[in-house]
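Just the one chain here, laid out as structure tokens, in the form predicted alone.
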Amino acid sequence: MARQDGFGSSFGTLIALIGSAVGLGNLWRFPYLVGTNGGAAFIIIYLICVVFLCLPGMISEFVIGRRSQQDVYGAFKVLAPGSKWKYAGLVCVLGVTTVLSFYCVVGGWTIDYLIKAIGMKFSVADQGAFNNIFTSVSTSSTKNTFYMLIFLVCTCAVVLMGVKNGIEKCNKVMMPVLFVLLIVIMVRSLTLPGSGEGMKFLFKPDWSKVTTSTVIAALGQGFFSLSLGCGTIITYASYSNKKDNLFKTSGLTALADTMVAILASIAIMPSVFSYGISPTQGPGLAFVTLPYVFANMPFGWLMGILFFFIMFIAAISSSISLLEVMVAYLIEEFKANRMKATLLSFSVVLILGTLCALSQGALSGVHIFKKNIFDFFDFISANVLMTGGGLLAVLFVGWRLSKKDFKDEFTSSGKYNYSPWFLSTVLLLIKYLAPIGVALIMINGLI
């Protein structure tokens, strides 16, 4: 059955997924891992990841939605009558519903420090202070609580105005705005004295620093950013035209993607460089270092601003996918209108927000396997969720589906052509490799 509510355009479903897929991850993770392992080597390692194991992930999930037209849920459902496989769907939602009650408070912090950036916080010279600052953000359970609401709220407001007029419209107003000012940043950032040397750090690969992990990290850094294996780009794909080129529009947002971690990239590693600090700070590159090189930089005060204003779009651009996936859901599976679907969505994220919000402050003595209840709901969804669910995604399209249903998705019902080697290649590292790589994430994030 078609969707009443689905994307206006091919250009629409493409500009949401890249949505989905362009997070946080994308300027905070993925600089920190280029420093972390070795600038273009790292690069390099990733966009073949990308490429021979993430897209064909990919592609199997946006075959599932399309062909299904349903939610992710009543996907399995439709294509695999009467079979288990419909559990694999709500894996799906419950990896989304863990993803996005942690990374509620994360986008919370994102308001926080855009109006510290508006007010002039961050115009002290010590590093030590950005240190405090930061630990003060995340362990305050008032604002924790307070920014993680305003967030889902803002988050909602967006689903509750349908696909085509709230998600599409959304998209297609903060991804070019992202695109703009990550670049008036990079500009800037090349301009300082000195960022020479963080582009030849970024383009001249350092293969002494390749190891195991780094392959794994690259890995896992590809299928988390795509948004792989938690049912958002089923979701996307069941709202989009069956006319519309899959691997173009598959291929095209793994390449926007990659474009934003790249870039976002340059905008950050000569700034780092530019003043002496090491561009292996980790995940507190973007909330402690960058606020640092701010407030140090002439006009770095504006920079802060665009910077963490971007931020907030490329956050909550992907906790919009999340929530459609459980609105999705509860609208198909329980007959629930949109108004009522989101409500009902919005109050279970609200609860186990707030205990991700207050659990490094008042529930910090909290501990599930020893970790507080934030951490577990990363770890959790993670390595068991998102992960099983990616697993099971390309398993299901590689050995359950049949060949001449994939082949009929993937071609658009044979509008467009493509070649008997190129399809088998494809189905090739649906069937192999890809499982192989989903393994790898999840064993090693268990392990």
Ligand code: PHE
The other form holds:
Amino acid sequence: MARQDGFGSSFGTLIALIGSAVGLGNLWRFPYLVGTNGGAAFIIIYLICVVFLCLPGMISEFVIGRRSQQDVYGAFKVLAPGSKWKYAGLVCVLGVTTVLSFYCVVGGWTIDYLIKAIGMKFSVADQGAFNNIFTSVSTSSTKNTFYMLIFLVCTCAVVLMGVKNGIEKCNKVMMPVLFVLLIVIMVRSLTLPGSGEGMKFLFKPDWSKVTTSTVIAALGQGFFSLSLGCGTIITYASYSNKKDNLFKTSGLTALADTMVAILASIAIMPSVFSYGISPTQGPGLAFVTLPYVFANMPFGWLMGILFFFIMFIAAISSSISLLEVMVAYLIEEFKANRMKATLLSFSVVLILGTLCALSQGALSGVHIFKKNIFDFFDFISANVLMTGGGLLAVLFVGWRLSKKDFKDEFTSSGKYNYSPWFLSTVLLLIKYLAPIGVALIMINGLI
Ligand code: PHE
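Next block: the form predicted together with the ligand, after the form predicted alone:
Okay, now the whole complex, with that chain kicking things off.
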């Protein structure tokens, strides 16, 4: 069936891909991983993982999506007709459903924090108070469910407007705003007294903190941050133009995503150091340490508003890409219209998201494999479904798709020329290094 909707330009595709990639992974997870894994040492390892493992993964998914011009299930079905490969698409659909369910809960926290920042609720001066705020935000059943619902409704509203008029247009506004505001926060952070210590931490590697698990954490972070393994790249690529430069678009997406992660760390670490707080706080960094720091710095209230606003933008541009995978699947495989497909996806995510939202409150007694529901969803998506989907995608392009087809798609049917050794290197990375890397994240996570 010919596509009726798609991205309007190569810039539209790029900005939507960046919107998907830039998310809570960049603003929340990356900085705290840098903090707990030896600062610059982690950043260097991360960069290597992105270039040699994650970028080949992204190129593979791009090739699958653009070659097939189909939703994630249809893509494997069209490229490997009559085979079992189509089930790889189902793994991706399951993956996005679980990721979206807990992502919406965290997205809801960003709304809750934004409202608190606007209402100047961060004016208390001791750090314990911020721990209590976070505990009350993450354990309150009603608030968690309410804000998750608002976040999900906003996501659905954009997806409902379509690929070109909804997803593309919104990202074209949101991404530049995010970038500019991040720079504003960064400048504030760098002009605080004592911020130099934070910069030293970020750019002077401490190799003593590096272990095998640092490398695997960097790899897993790159994989999540580039939105690999759950069909978002496949789906977005399927809406892109055949004439676009596939390598350039993937490379720029990875570059922009990495830049935002590093800028976010520069926006956070110097302030944390300036207030004499240890950078190794872990996941509480964005939701406990930073509000405390903002409460104490000059113009901090404004920085708090800006920071939680960009957290919200980053989260929603990613959740839109997750939901679109489900919606495209329902539209193309079940001939649903966009309205019906969005409503059905909304209902499924609402049910699962509510379970996640209640998992630290009313349902805190419910455990699956010794984890509460939220943690279980996080675990199963990161270690089984996303890694599984990502592994299948690289294996598919490396071993199932013919070299001729790969080359044809990668070069836009010969429009862009690459030397034979470059093409062979990319293919070699896809065939061997990327699958080994993804398998390592999977095994490490499961053990
Ligand atoms: N890349 C997003 C982030 O960094 C998360 C995401 C994962 C989005 C998978 C889509 C698909 O937060």
